[in-house]
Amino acid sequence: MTAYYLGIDIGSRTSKGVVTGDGRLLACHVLPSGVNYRAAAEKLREALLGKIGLSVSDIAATVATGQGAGNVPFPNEPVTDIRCCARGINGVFPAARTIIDVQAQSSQVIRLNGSGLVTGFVVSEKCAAGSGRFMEVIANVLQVELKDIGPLSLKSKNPVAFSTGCAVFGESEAVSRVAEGSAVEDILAGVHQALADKISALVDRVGMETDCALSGGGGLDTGLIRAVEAKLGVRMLVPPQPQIITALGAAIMAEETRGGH
């Protein structure tokens, strides 16, 4: 009899999970975490629950992981999103080392072992200018939706270069860029190589060893991939699904404690 595990990520902009049985994804999904992390919780388990037709009784364990993890109004056993996010990785690319993990208010750069394990992690500043939070606020600037940021920039025959490392001073640095009549696609790549100096400070902290993968909902962003490969001279892995892999791995570590691997 199959035995199902429950992982849930909370995060400040939205909130991922998964279920998973005999070491397989059987379904995930994601939602946005609004201000109430119990109610995010509370949906992303009914939506996983109704993609896969189980109930709650069907699950045998539950990690939650993430800023909002406190929240999580069922029993759950709470792990760090660094643990999880290694895990998740590891679950999909065995041989990474190194971990570039781009979430909406910060990115963490993550070593691991031959075994999975965390050897050492950096975690940016809490500045939006270090996190996907800043193609944001650009994105809104040039009135550019956010799934086209990625495209758009690879266009870039130009790219601006950004003097601010704030988002704040960024946003209003793009404003005058775009009244100079800068193209969109050169400002776009000119935030993307801004960031991937930012990410490549912090992997210089805690050293790189390839191979070297990039998850969260940085992943989604083509323009981003390029600029920080470019910057690190290396070919980044990314999953089919970048976003969900914290949560992955947050349903891996349940089924491996309570299913006894």
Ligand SMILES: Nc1ncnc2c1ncn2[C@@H]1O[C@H](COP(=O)(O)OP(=O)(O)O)[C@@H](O)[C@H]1O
Contents of the next structure:
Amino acid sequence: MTAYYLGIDIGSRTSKGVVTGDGRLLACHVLPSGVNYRAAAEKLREALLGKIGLSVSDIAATVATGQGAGNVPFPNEPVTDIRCCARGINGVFPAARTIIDVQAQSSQVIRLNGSGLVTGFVVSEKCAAGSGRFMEVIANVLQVELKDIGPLSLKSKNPVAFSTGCAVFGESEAVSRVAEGSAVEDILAGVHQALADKISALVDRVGMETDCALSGGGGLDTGLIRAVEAKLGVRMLVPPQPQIITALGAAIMAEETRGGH
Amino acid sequence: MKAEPLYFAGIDLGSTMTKVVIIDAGERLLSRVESHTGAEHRRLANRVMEEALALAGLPFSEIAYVVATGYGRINVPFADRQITELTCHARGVASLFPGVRTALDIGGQDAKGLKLKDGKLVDFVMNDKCAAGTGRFLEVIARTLGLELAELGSLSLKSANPVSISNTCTVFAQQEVTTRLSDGVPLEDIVAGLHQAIASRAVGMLRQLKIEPEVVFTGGVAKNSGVVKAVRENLGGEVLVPDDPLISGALGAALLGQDILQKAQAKGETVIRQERRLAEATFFQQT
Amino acid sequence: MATGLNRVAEIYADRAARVTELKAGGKRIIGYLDIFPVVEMLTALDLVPYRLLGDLNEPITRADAYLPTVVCPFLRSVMDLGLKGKYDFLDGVVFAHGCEVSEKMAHIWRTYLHPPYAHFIDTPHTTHQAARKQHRELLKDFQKTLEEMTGQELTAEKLREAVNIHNRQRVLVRELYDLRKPDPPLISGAETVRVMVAVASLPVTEGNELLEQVIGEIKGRKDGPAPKPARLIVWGSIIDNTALVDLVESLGANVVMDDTTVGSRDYFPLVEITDDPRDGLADRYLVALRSPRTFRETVPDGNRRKDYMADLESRFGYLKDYAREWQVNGVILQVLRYCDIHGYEVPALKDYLESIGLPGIYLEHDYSKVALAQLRTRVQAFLEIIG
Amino acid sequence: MTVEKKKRAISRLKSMYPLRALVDGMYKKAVEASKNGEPVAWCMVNWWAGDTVLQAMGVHTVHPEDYGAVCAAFGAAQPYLDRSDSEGFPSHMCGYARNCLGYAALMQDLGEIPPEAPMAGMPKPTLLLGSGYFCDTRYKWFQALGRYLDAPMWVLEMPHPGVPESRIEGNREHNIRFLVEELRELIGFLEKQLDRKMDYVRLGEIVDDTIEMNRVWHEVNELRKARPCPMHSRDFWSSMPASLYMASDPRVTAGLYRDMYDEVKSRVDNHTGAVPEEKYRVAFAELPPWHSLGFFNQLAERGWNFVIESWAYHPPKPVDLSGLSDPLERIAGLTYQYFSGYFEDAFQAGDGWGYFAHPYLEMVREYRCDGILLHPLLTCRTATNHLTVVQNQLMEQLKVPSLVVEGDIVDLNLFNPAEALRKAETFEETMQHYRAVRKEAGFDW
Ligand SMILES: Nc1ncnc2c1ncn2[C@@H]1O[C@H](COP(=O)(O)OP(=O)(O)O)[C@@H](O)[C@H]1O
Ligand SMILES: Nc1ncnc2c1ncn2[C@@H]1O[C@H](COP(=O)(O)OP(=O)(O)O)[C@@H](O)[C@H]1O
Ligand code: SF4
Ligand code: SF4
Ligand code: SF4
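Could you present the same protein in the form predicted together with the ligand, rather than the form predicted alone shown above?
Every component of the complex follows; first up is the chain already shown.
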């Protein structure tokens, strides 16, 4: 009989869940975390089980991670998101030795070995100007959908240089730039560059070893990926669903902890 | 010889609010106008000026001197002189509260501490890198909570139990606030907590200048009675707030205009002035 | 045509150009950090002393893995340039115990960059008799490693000659600074920075020639700085780039004097020629150099009590003289973030300035263009204060 | 100190308490002495050198550095830090210094010891004794105190052996001579200030007792190589000031360290560890977050045992100085040993990064550490400068990973315990990984 494992990643913006069985990804789901992490976790589990027609009792083990892991109301093993992320990427790209994980609240750079164990890491300050939230803030004020920011930004010829390092002031600067005639794509590209600069400073602190992967919601943003690649001078491995990598890793960890028994 | 018209205008093109003040030679306030600086207005400082002139019932040509200050001061084309907001605020404060030696100004984009001696600015500190600790922080939160800025103060005064918000970053605090609300924390406790956070940052900065009571508190954020209370608690001393805290910079600018003209006249010098023509202003420095 | 100043501009833009030429011609170039390595001993052995400086325009990327972010950004920049190979042409480096971080960086530098020759002088922090004696001993140690490296003997004769040439440079720098005394000054603050940086990038004799040429030109120039209401002195952490001075001068002030390195602080004191020239050198670098990193006794002889004002006078009195001679009406106290040596000095210096009625403004910056731009409003407000 | 209600995950040594009490008692003694008109010095740690001299001359001492840690642990530092800020001292400067400058400013206002000062407070000093070793703060801070205190100041100078230049012929000799002469000049200063003469016989005894005290203290720490480690860093930190600050007659202190030796030895014999289950042996660098020591309990619950910490607070490796008749030469010898004994390896390896970082290699190797917790301080260059080098070298040479947790010694606002714990949890995996790597590379732990 197949054992099923659940990985739950309650991020500050989005909650991600994954079910694995026999070492394969069987289902995944993403929903907004909202203000109630408990509810988000419940809904996530429901949706996942619904997708593959399983019930709670079919789940052999659950690992919860992310900012809201402490609020997950059903039995689980908590594991830090850095470890889960490393396992997740290892599952997809075994050759990856460095991960750039761009989440809503922070960015982190993780070094890992061939078994997906974390061998070093560094976490950014909690400043929105260095995380995925910067993109959201700007996208929101420019009334661009998140999914469109990447493609738009890639069209830019003249990225706007921001005069501030703060996401909030950056927001008003973006508004003024538009009012003064700057193109939306140039502003987006400017933010991508600003973010890539911060990320590259983080990378310098732990060092980079190729292959280098990019995960987290930031991995959905082609504009950011290109900006980081240009800055670091290497190609990024980006999984098809970068946002669920940490949840996938959590499921893998769930399997590992139970695997032997 | 034609007598000089003796009216002075100060325009404070702030990051959030644009303020214009017109005074006469007796330092009487003839008109004051405030308007959101907003993206489109940033280029249109002249509109606010026009409005102020209309209110005062004066043609532009009657204004003897125009001083521009604030974040966008460099680009007010019709100003005769640009003076930093630090000097202008100090001048405004000195006229409103003669003898005061320490002032705190929290505006939309920065917080400043001013040190005065004999009515003149002698030292200052400034915090302008991060929105946390500025009026912008409160704007963002008010927007999130669907509240008017003007409501924040009285609401927070109801709180007996301010909660502390663990995120310093404005953006993340905004999110934390929503989470706290959904946890059932009363709105007023959250708002009061935010006011405390702003106040403690501001007072921390102000401390870099040996504080000499009493402290005057100006800038848009001083309109918020909750922050005023928190600043008072943090300082452990009296805090003076002008009736119209928003305009102290513009007022100071107008007064400085008068000072400049008087000084020049006393020396028998002629003052160079811009053509009295309203024109568009841009916000960013032109390169 | 202002060929001297043009030459200055060229060297300032590409500091290494001349020394790499010399190196190709067989000269050995020795880098040194801060103002405490005794460069005369290099010159005496026909080695070219070359000052290690940072680059404000180059973002610090590599240094993060070797020096933490909470230390002097200037030193981080120097380290960063080293790691990026910008100092690979050096045949050796000399460090001294300037400040805590510069000392540590010396060791980090030799660990990771493996210079062919490296020497660290553990310059004492006090001017006690014991410390002076120790400093002389340290210079003997330095001499040993230099002689070993060059295979030549450092004779008193050669050393005396080197002292003379370096003293000549110091006299010339003073002459140059004298040209800042008139109102308006004949040379701007930013130009002075460029000259000083250029001089620190050349062998001493060439530096002297350049200085003579520049002084000649400036004396006769018509296109000097315009008069401005504020005449300022800049005090504090190292200035090896025109950015800050440019900013200040663009806002309506002339910077007419400095108490920083690369500037009056390292060039003004002369070396006394002593029987054993090393004695004069040891005392000049330990006692005569006026850096806040060197501690001087706070109690006048025979006294039990310390008098704060007397202490201030003995620490900062020379600034009053500068202010008088250069007709200064304001002081910029600029400190690089995390520079403890200068940071601790700020309140005391402010006390002193207040006592002599000179306005001062404290500016902290982190050795980057962005940070400097944010200082604009502060500088402007200060100039308004001076009025 | 902070009260812990729960059953502690770290089992503390009973013999630690009297040692800590000695240091705490210094404040009360100094306040008494000051009332009686006896001289009191505010003293930077110039390790044993200056303190032995002061003790022999009957000068009472308090150590503002220790007092910074005390204020932090009592949660009493904030008003002093605020005051320092308002005096215009940049806030990125040493937390101990800011605490002390704020304290001195307040004391000057009040004309007396601030009433809420922890312990008995530090009385107004007769002398300020700074030092030219280890950090610029040690003399710049004391010099800055001149704004508030009229006590004359002396800076005791020390050379920095332990660098490659120390091997130049004759260098050792002139360094020792320098130390001795410096001490003589200090004594001259004290004699003039205090109008009393140094009693060299008494000094000789104190110096010998100090050497012995350090020897015993060294032996205690040697025992910590045992598995499981019988003594946690927290006990070290509580006990170290007794030796660093010459808290009492060194003979008395030596007796207490001997008691500690016995207790630790019996734990070793009984295979009793300082934490219930020693899963990870961890080293610590440099200074701990005094305000949040509870953090170590949380880690202890996860099986982290802190088995060794920065060499800089450890006594010198024992050295035989009995052949030197001049007590000043013995102090110089001890001090020189302190700054060079840990670097023999560095000299052998011809390493330029010698004295400030190299000893960590030996430490981690001999105490068989799985990892090291680096605590860079935003306010202290000395304890932070070299940490990246330590991190790089431990990895390169020993395959031992480092965990970096930023914080501060005094300023609570700069340390985030939740984030620190998240990082620590992740780091466990890294330590496990490198265990395997070391095994493969032929290391024996
Ligand atoms: N469709 C998308 N296109 C581009 N970027 C996206 C998209 N969706 C999310 N993002 C980015 O991902 C970030 C959220 O990342 P995520 O890893 O989900 O964060 P968390 O785990 O903290 O909730 C957002 O801030 C945004 O920058
Ligand atoms: N009616 C009000 N009640 C409370 N706060 C207000 C009110 N109006 C403005 N503010 C606050 O004042 C800030 C703007 O202050 P101001 O001094 O005008 O700044 P600036 O000069 O940078 O535009 C806003 O960010 C807001 O927080
Ligand atoms: S700088 Fe802006 S984005 Fe960064 S922490 Fe401050 S408010 Fe947040
Ligand atoms: S600026 Fe300060 S920290 Fe930097 S090298 Fe100079 S003295 Fe040292
Ligand atoms: S070593 Fe660090 S903590 Fe200690 S006194 Fe010096 S600066 Fe302060």
